[in-house]
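For reference, the chain that follows is the form predicted alone, supplied as structure tokens.
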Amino acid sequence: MSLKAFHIVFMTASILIALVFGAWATQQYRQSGGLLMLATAAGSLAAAAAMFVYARWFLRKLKHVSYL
């Protein structure tokens, strides 16, 4: 597995984990109403968005490099 392929797998997993954690934190905020959970949800979803933007940039930069 090339470094490019590993990077794509790792970024995809990281984005999915951040989205699931953000959804969980949102659910906890709805149940408890604590501002810490709201901040956690917002931070996690913002991190997922930033990682998505980075992943797109990475793929565009290395589009000429093989996945093997």
Contents of the next structure:
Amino acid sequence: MSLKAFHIVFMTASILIALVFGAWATQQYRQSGGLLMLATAAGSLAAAAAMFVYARWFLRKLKHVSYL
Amino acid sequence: MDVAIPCQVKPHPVTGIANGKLAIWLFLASEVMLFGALFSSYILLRTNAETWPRGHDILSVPLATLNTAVLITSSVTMVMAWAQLMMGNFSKGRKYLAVTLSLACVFLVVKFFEYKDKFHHYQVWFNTPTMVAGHEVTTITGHIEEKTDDFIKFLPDPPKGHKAEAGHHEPIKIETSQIKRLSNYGPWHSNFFAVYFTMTGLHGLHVIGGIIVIGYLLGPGAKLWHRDRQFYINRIENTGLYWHFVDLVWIFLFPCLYLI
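Coords for the form predicted together with its partner chain, given the form predicted alone:
Below is the entire complex, every chain and molecule, led by the chain shown above.
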């Protein structure tokens, strides 16, 4: 597996953790009602979206590089 | 007499990849077993424990979130360094490597402050239920202001959700005879902190290992670029694979220790 392939695996894991963190922050907001948690949840979802866009750009940019 | 080691740069006819890449994957396989054993121990300890603290109640989620962002960014800069070198941009590649190295150092600095806070934060267990700030408690947490053989002057933490400036938490004097146990939040505090320090400490050692390798490739190891470009690029790729693994371990550690 090349660094390109491992990077895609890593970015997928990063997107998932951002979504999990967003869900956790949303749950904390529902319990405590703190606006900081709501902002954290929104930030996490925005980060997940940004990483998804980056991963697509990365794949397009390195399409000539092998996955091995 | 010079002896050339075969398949350092070009793929081996049997494996289809260069020897260095095969070696780093074998190494990473052994690392998966090491961290896998630790994660398994964590799961067994947690599922069999009568009580287990929630990480977000006793650890700093903001600092851990910052460190997660730092490591994800460092993986991006690592792969950018590799991509720039493949395109023949040596100076840009080195700049990205330097950013990766800096981010790895930032991670360790943040971790240092996180550890430091734990070693200065204490929990006191009383022999019998004791009145503290109008409440009867068996244990309190806070910071030691003064310690003698006969007593400690202890500044309790404010109740959760209250600011320290609220004023209703002044230092209290606790006689040594009242104390059943006194411990800071080091590895000896509880199973949770033993697991926390073992796993994050081992991960931190891997980050230091990455800093040494990236530092070498950025400094004296960079001469290889002028002798054999592809060999240097392969080394950067192998380092990138290691670095991604180290970052991936953190991606698993973060929710396990801090969120759930």
